[in-house]
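Just the one chain here, laid out as structure tokens, in the form predicted on its own.
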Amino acid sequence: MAHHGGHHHHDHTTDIDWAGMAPLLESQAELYTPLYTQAMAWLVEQAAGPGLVVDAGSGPGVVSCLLAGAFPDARVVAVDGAGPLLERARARAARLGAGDRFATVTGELPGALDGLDRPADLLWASRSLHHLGDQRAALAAFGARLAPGGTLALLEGGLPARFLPRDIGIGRPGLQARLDAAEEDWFAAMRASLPGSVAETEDWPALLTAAGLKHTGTRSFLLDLPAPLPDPARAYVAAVLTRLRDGAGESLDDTDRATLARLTDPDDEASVHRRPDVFVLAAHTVHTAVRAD
């Protein structure tokens, strides 16, 4: 279960400054657009022609815009919770010359879908659901907001991300393992303390079936980007590590904190900002069902 990168990823709350962790999140998104790029021409395959576009949870407007790009007839409107990521949003698709057909709308979800002027033709959830405290719920509530024959795409899921050896010469080996241990127990307990949290099993075509819709495919998509990292890269990863040393508090010993200080030192040769073995490998799954009546 990968639950870090990629597209918008966080909890709607009122204390972050969404306006200061625009550029990061753009970055991250941007670095991941060899992936979304694969996952947007599977899905002109399955969604003819759409006429309504929706990203759920679209953060500031990276895949959003690529959505615009893939759909070029299409109108797209970008869902969030958080006005300044929106006024991103807006402004990216105004650069690229799809402002006059794009729109944004401010909300909660699934309670903001009640916006939109008309039922959506695809509807785009990428890491938005999981932080919703009922999943079921809310996927009913996704495809509702469908228009007869609408596909609803789900990412969720996937393999966390690989940065990487297993042994880098520093600290013991097997690192990221344990990395991913940390957020594993990091993400439950997110989960736990959502407003109305139920616990579900991750079987997504399983739940879009009990929401009313037939599910219709599921592919992974791999974002690989290999050693020499450009510095893009590089800051994303130092991003994401800086993150976790962070936030992983006791889950980690003195020896694995140790190393994460030392990689995310960009004055230490040792660093993710200098060695050379740094690279970037993740797989993001795609689920797709279509409203059938």
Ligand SMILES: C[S@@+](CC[C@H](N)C(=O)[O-])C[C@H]1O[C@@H](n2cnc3c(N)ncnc32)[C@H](O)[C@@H]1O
Given for the second form:
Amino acid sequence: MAHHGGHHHHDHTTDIDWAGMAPLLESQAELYTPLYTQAMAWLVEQAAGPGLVVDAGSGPGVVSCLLAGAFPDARVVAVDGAGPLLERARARAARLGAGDRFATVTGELPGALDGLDRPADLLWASRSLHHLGDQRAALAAFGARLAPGGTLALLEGGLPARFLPRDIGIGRPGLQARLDAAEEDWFAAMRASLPGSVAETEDWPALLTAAGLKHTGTRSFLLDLPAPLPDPARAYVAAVLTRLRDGAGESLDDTDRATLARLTDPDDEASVHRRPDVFVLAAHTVHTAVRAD
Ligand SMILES: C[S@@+](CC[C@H](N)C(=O)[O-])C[C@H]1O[C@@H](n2cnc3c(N)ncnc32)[C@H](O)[C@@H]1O
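Structure of the form predicted together with the named molecule, please, following the form predicted on its own?
Below: every chain and molecule of the assembly, starting with the one above.
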């Protein structure tokens, strides 16, 4: 994880340089496009003809633009704390010919939603809620920005992505499960260090109900890219493992650190840059809820 410098009083190892993550966020969302497309087909069945679609915590806007494609009559507003990511979102929307019905709001969630000029018919929040200190309060604030009959779609949880077989012929088998555990440690520290962090039971349907909404569905969507991977997918796997090597390495023992070093060294025959058995298998869960009043 890169650190913020300058006047920001951010000095935790878990602080995230969101703008610096633009390339990874973009390549990830591009790779996961088949999964998002399935999720959006499901949303289209539920939320017919929304006038305003809001992407809360949009990042660089790959998914915001997919929302614009899934809902061709809607205006899409991407909201995020990182201005440079929203610049990329606007450029992408313009490139895809949706610039005239695409806007952005820069600011801290959930307060930034006050910058919307009307209530949302569909509010999509993908892996952004878990970066907010008080998830219960934030969900209530998201719900309060919905138009009557509007839908909140929350993408949180699912299954951690798998890239490698259990035994990869180097190091100790089961590395990926231990990487997941290391990432869980990082995630817990990240959540604990958020401003106003509140521990919460992450029962998303219950939290949507507590926010005054009617829970209407939960579905998980699979991304299944078998080996051999095309180059962009392979580059994505290498980027994720490199980030883990640099960020979550302290939770791993020496053997696993050495294996991760080999896996991320492009000059090593056994690295994910070269080995033939790398794949991507992941699942994301989407919960939907409707504002009844
Ligand atoms: C993991 S990324 C998810 C991006 C995108 N929704 C996706 O699924 O690919 C989390 C996003 O939330 C934004 N974010 C994190 N904390 C935030 C906050 N307190 N206020 C506004 N945005 C925030 C980050 O800038 C980042 O773009």
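Residue numbers count along the first chain shown, from 1. If you superpose the two forms and keep the largest set of C-alpha atoms that fall within 1.5 Å, you have the rigid core. All figures in this text were calculated on a predicted structure; none of them were measured in a lab.
After superposing the rigid core, the C-alpha of residue 283 moves by less than 2 Å between these two forms. In this overlay on the rigid core, residue 270 has a C-alpha that sits less than 2 Å away from its partner position between these two forms.
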